[in-house]
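Only one chain is shown below, in structure tokens, and it's the form predicted alone.
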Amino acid sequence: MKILENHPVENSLQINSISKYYIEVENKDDFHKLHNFILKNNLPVLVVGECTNIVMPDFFDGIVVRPLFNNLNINKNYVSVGCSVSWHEFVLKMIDRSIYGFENLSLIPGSVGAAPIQNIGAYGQDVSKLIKQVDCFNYEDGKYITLSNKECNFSYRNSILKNNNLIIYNIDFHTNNKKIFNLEYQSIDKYINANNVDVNNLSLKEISNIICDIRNLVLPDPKKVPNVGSFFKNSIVKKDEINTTYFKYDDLVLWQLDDQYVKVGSARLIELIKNDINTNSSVFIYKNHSLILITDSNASQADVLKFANTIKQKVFNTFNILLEVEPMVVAS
């Protein structure tokens, strides 16, 4: 176990963030040492991976824990993967082994350990459909726990793994998934038609490449353009409560869920009002996707949240829809 003091916390928004303690855990034997250190210091704890979905404070007066587990073992019907393995690299390994179900989740930034926490999803697929179980260590009581898929209580961009005392160090994924392609998502269908793709002869690798092409067209690489992906979730609201004074239903992107509720495309809401948003010197709406907030590498957490709140307020005033922030916002 490596303990560093007043150590920088690298993050994809490139906020200049420092943590009082920064601890790297490299094997299971370190967990009990970590447990004792946490009890002794009585400080807030933040578990991180690649920090691609976290809005860090300028100074975190606590303990940042970075688990480093890089195992990848394929068994008969499942694969065990360490939490610090790159998600996209893992997806490519599954594709190389002709394992279905992961291809639509290609190129999502971050580590494997972060995937179940917010139930990452894209292009019609959610990671919760692939997970068998999640192995964790409770840093508060010093005990190991394995959660089944059901016990994770997955929902839209959420799970029981959020905001608790668990450190994910290993995940088991099913490998005997149905051998069918998921090509029904609108942007995939549009790409296939625009490029005259023969859907009858597609391979897993080719689908992954299509997903990567689509993502690269609209989503910036966090290694090149500071961002945390989609900053707001799509909202689920009662359709008749949407304010249509300024824009009609036809101006919006709506998915009907039942007789009353719809899911509203938040990117479209922001697209419609973004010209009325006061500009910020360090934080901006990405030109190719209105859900993405980018920085100039000089923004503080306060800068990012102030700009995000300006957007939220304008959307609420215009549509009577309250946007919910998707990335984790860490208190100082």
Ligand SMILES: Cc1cc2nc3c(=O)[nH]c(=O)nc-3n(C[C@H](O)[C@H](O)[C@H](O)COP(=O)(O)OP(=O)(O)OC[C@H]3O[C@@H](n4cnc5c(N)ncnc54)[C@H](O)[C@@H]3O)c2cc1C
The other form holds:
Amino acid sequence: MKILENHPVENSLQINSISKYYIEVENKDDFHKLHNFILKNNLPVLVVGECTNIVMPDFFDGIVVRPLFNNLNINKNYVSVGCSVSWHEFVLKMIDRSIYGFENLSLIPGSVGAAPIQNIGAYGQDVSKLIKQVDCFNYEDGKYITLSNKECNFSYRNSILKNNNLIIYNIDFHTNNKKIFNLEYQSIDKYINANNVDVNNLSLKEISNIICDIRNLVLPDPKKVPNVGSFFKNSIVKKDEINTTYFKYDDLVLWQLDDQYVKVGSARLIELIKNDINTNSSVFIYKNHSLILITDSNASQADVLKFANTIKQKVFNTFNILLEVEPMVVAS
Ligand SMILES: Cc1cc2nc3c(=O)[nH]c(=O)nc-3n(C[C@H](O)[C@H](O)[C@H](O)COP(=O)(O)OP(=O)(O)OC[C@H]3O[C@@H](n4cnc5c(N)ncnc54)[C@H](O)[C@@H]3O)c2cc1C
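Show the form predicted together with the ligand, please, because up to now only the form predicted alone has appeared in this conversation.
Zooming out: every chain and molecule, the one shown earlier first.
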């Protein structure tokens, strides 16, 4: 186990962030040493993967834990994968072995271990549909626990694993060899029609390539442009409580959930008000996707949150809708 003091924490927003302690856990023996260290120091703990969904503080007065487990074992009906394997690399390996269900989740940044935390999803697929079980170490009580899919209590961008004391070190995924594609999502359908794609002869790899093409058109590469993906969730509100003084329902993207409630596309809300937002010098709304905040690599956590709050306030004043931040915001 490596314990580093006052160590930088790399993150995709490129906030200059330092942690009092930064610990790399490389095997299961390390977990007990880690548990003792945590008990002795009584500091806040933050488990990280690749930090593509975390807004880090400039200084974290606590212990950052980076578990490094790179195993990948394919069994008869499931595959066991270590938490630090890159999500996209893993998806490509599943595609190579003709295992279905992962292709729509191509190119989502980050590690395998973080995937169940917010139940990552895209283009009509959620990782919760693929997970068999999640192996964890509880750094508070020093015990191991395996959670079945059901016990993870997955929902839209959420699970029981969020804000927990658990370190996920391994995940078992179901392996499905039956040819079932999920091409219903609107932007996939649009791409297929626009490019005259013959859906009857598509391979898994070709679907993955289509997803990558679509994503590359609208999403910035976090290795080149600092960002954490969607900064706000879509809100669920009562339709008649939306303020329609400035914009009509038809101007918005609404998914009717029942008689009263609708899910509101946050990207469209921001699109409609973004010209009224004064940007500071270091944080901006991404030109191809209004839900994504990008920086010029010089932003602090405070700069990012201040800009996000300006957007939240403007959206609230215009539509009476309170946006909720999607990535984890870590206190200093
Ligand atoms: C350009 C871009 C596009 C994105 N697109 C999507 C998308 O389409 N769909 C989607 O769902 N998300 C998307 N995201 C968000 C991000 O890719 C996911 O949330 C991803 O799972 C984060 O992985 P990570 O390794 O970087 O996790 P981190 O950012 O390091 O951590 C995220 C959360 O997981 C916890 N965590 C991480 N690893 C572990 C572990 N081993 N054990 C316990 N807790 C852990 C952290 O404490 C934190 O709460 C996007 C992000 C970017 C930058």
